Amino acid sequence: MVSMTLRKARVTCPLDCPDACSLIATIDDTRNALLQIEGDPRHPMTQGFACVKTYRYPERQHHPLRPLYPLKRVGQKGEGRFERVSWEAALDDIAARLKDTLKQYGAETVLPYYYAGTMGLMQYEHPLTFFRAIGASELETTICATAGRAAWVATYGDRLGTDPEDVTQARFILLWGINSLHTHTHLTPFLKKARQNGARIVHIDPYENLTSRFADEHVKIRPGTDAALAYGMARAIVKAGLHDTAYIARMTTGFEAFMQAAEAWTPERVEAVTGVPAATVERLGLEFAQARASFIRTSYGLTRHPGGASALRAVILLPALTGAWQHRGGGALLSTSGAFALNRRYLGGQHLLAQRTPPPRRVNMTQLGTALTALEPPIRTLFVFNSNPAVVAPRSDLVQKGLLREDLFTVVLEQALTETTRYADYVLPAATFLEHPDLYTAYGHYYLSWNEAQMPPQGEARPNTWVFAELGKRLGLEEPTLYWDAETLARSLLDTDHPWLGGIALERLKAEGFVRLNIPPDFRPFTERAATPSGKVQFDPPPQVILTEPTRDFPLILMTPPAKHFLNTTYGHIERLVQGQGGEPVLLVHPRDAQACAVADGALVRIRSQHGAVVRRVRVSEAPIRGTVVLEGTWWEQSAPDGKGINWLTGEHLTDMGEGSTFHSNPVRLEALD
């Protein structure tokens, strides 16, 4: 028997995720294996306990679907066969070839597609250094929260919020259009602290879900209507006298434009469009002024509408309204990001892509689909790295047709044989985040982490980093920056005479692991200043108030928010996480939308939007408002009945500012299979 060298290392999870977790991992060094993660009880916002995803990542970092070696495909696009090479005749083919479309068509052809499949600086922006270098085409990255960041610059300049840790000195709450238990877990220690403390929770969102049971109170909404609720709201407090005149003339502008917009909002007409009663509009009102310590904690959901960055603004606007921001624990919080004030000249080829004459041509990503059947001059190479758009982009049908193209050559970066591995013509092993060092910010707490690499690569896997500074030698580039390592690179970014970090040196982070910023204890932002042009709070322009709407042919609203097993596409081949999701995704349909549309709970159902159809089964609810259908979770293709993911409904409609992604309106009907 093979004796076991068990250690403990602490680590800072890598996902898309508010919390960034610090993690304890068990490893046995003897075989080396991740054998348990745990939650560093030392962390103040982790606390020791981790999600249920997290939980199971031994069995992602050991699946058999996890790629060790490099893959050369040998069967038609789409079918998933693929022979093992080395590394040499990999990078130097996939250099060849870059080479010639280099050579023939010019680096605008050139596209990396990529994401937060790791929040760790090193391998999810520093790879872009590659790209910038050859002059590629610039990725927008739109699809999660560009139309909340606009939403919030444009308010209030500072992408920073109330400190998740002064939560438990708020006296109202609103968790609005987040299901925080399940997408910002690490919150709730501090809600059930500020509820023995007096606190009212409630929240708001278009169905119920394991937040809204955990609430005082639940008031359902209709999809995207989020800013008529906010001006009712307004006009409520205001008519009452509980705004907070001294702290508006101080620190806002634009306060009387919003309140004529307001004005136009009364409690009958925000139940017309929101479904929420009228009476419920003012005491929601009445109540969020009253408590002065007013906290409202919202995320990117609400925004992926037509209309959703103006109704983030409306909301986010309620404590300016209010004053709540100089009372601890009032104010709100979307996200905590802008406060990790590092040096990123040099991060991802920042210097470069400032050199660049003219500027590069960019592809949203929303609308990658289109940009892959429509684009000129074509794309002819695409490099896709943390990231799994055959599945989590809009409109999969145009997304998988242009992976098909025989003149697309594809190179996938992975750590599990996604549907995006099936049409690549390389698939190379990634590291994950137990295997490379990284630095990691977060946007939903203020501590700054350090990983070190803990265990060695599984089979031949690199970091993302080594792959593109492989081509880079390949392909001549003399950019020093594209070969920096991981401290190198941290150092960099932690040059910087910001006061937040101060004495944050990089020995300091390896020795503790994480380290707070130097944001005040009593921190309470927007009470002297706004980084808005104005230096003040923006009220103006008002929030416009664009409705999701469903039509005639499509009388339903499509919502697809998170699941509580999944993170993105992340852990979708879990089995033990898919069977706790329930095995395959569901749709959610109100009872009386289930009978105006004769399916039957259990039953399956084609779902049909403009774009496509999906096949799902029917769970008969009360959970959504009448007139939306809920799917929870962004599957891998293969749970589906049909083998379709959702996005096969989604449109690539973009938001009104950021332009972002609309994943939360989509109008569909649903069809009774035959």
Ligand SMILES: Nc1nc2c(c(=O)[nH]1)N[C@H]1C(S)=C(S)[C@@H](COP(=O)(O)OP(=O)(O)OC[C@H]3O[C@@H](n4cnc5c(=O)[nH]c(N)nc54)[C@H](O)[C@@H]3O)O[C@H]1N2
Contents of the next structure:
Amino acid sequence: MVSMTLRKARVTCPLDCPDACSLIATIDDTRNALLQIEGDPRHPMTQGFACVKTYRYPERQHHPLRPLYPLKRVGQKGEGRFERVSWEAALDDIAARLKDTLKQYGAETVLPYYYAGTMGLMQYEHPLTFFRAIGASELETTICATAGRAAWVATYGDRLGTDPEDVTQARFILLWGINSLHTHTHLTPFLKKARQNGARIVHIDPYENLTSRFADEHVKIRPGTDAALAYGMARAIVKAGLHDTAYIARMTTGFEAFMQAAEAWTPERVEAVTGVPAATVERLGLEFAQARASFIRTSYGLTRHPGGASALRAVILLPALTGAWQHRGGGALLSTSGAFALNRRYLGGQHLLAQRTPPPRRVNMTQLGTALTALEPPIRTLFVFNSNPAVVAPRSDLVQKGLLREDLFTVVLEQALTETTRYADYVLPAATFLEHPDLYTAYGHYYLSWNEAQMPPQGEARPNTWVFAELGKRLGLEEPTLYWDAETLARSLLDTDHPWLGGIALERLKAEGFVRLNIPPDFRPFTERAATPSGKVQFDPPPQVILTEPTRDFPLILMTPPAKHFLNTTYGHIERLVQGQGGEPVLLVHPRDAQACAVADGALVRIRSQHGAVVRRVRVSEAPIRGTVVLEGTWWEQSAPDGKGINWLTGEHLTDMGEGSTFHSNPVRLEALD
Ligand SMILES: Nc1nc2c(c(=O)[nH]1)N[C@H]1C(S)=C(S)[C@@H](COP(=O)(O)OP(=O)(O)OC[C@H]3O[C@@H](n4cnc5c(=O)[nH]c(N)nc54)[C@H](O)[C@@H]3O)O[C@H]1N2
Ligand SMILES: Nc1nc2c(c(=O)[nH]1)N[C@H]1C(S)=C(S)[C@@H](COP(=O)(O)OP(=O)(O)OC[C@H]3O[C@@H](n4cnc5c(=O)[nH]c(N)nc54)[C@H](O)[C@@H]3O)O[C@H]1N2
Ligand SMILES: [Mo]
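Can I get the form predicted together with the named molecule as well, since the one above is the form predicted alone?
Every chain and every other molecule in the complex is listed next, the one we just looked at coming first.
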């Protein structure tokens, strides 16, 4: 029976995903209940469908593990025993302790740990205003995208790329280091259309997954060797005279040195390093060049390696070599974020940071484990929001040891009682995207959007910015932007002369929900200029080839890429999604590796790295390339047979550029359990 109180509302999905979908929520106002989420048929990228995960958002919104009241620790650290307290009591106590810390140890001993649990600029970045106003240590947000960003910026300047809506016009498509059917599902209709138009689609990935099976061809590559493949393809293209000399002369620098480096990468040498047959290397190069409108959809997978940024640079230089940017649908795409030319001056207290002398202490989020256990002077107060560091950061051993420190005061703002909240002194209930207004950019398309608050918060949940404004008042902070509401922030962000944002005022966003930036309908970036120091696309310096290599003691490379049914650890407590993902994390092992390690299909095995060991069930499978084992998904620790997450194995080693994470490059060995 359909009740009369049901209402449909348009909202943008806040999660850290390139699709930034427009969604239609069905809400029962009488019970303040979210009943359903669907895809918005009006949005050109969303095209009327949501992903398998987000259809389940109502279960997340009303989950028994959603904290609804402020909680204060009563048990031991890590035990997860709390009592309900009032907001007044919680905020007064947190403010008092913070004042003490500031006085006794100084502001640099305070650290915010946050990431993109929500991508809304108000709740993602604006909370930093508080930390910049008190002068806290700065978090370097490197866990995901900084290696990719550094590579792209060094090559092309602006983070722009082929319009995904133009991909239908591409004639040859490389899905390179992206499992797009898991992580970017709203590209699929465009890929299908391109295929109908005659395009061939090739997936380049170390293991066969959903995207490989969708593609026309899967090229299985050893992880961390992509630069060699790209050089091999470039060499074949130039040998055949298929490079675009006019584009290279007009739009690029450093071509000669790049080609000198490529010369060393004969097809045979590429095969020896990458595992890709020599004939395939050449064929891929020629096919890429001959199709003219060739497109590379890449992502962060191949950057999560010691040489990840260099590898990405080598890959994204291919469309510059062939001039593919000039052909509709051709080029490459890592991220569209550079197109959102907002006025970020006051976002998250940027203006406060700019004034700081000396500059604040910086803590790399990929090295949280070391920061919490070895940094001097030690972190004394940690505020966690939009993130689940106990599980997502590498070196879980150090992270969890650090979180157990008696002299560390930890406040976690959360929508779910994650494993991180177990270590909190206070858990503060956070509002969801349906419960607060916010402005959303995107990194997989060119639409800007605005969400109204659609529902009152469940229980006593509050947005992050409310919490930091309350603490600001208690600390007597006078910085006015700390007390801005979402509309004031949005107006400030939209206050720019940039032509791509011309005519996009908050009123229009409110009326339309999402608005396409004023980039041309037939957008062909990097055909006239590149925002690099030279104004050109930079082949120089030639990308280095830095390989991901196993060691004698740890002869296999562990990759830990995203699962279809989770978004990082978000949704990891939704039972139906856990079941959809197979119920428990499993390790894919090539039959030859299984044989060599004497492990059998279905058996539990100990996976050991230099940092620790976890137990997982083995699935013997031809999917991974030999020498590489794969565990999909950052599961909640509770889902693992031994209650330990995969990041007990991963290290804090950083990428060659951008100081990023290296999650897909960890050497391990397998030990049979007796
Ligand atoms: N369903 C789902 N969607 C998601 C997420 C999720 O967890 N689940 N996470 C979101 C987030 S935060 C992000 S950053 C994106 C990430 O989305 P992706 O960039 O697609 O994910 P990655 O972890 O970067 O890995 C992508 C692919 O790269 C492959 N890969 C690993 N190493 C190499 C290599 O050396 N060379 C090559 N060629 N391939 C390699 C992996 O096997 C994997 O198939 O997805 C977002 N969307
Ligand atoms: N081994 C391995 N580890 C990985 C990866 C991998 O591929 N392999 N991927 C890495 C990548 S790409 C990323 S981006 C990181 C992601 O790591 P995280 O940024 O920690 O992402 P999630 O695990 O999704 O956790 C986000 C949390 O934010 C909370 N949240 C959402 N909205 C709000 C809000 O408005 N306020 C507050 N206070 N909380 C909110 C959610 O409930 C959720 O618990 O993980 C990294 N870790
Ligand atoms: Mo990410």
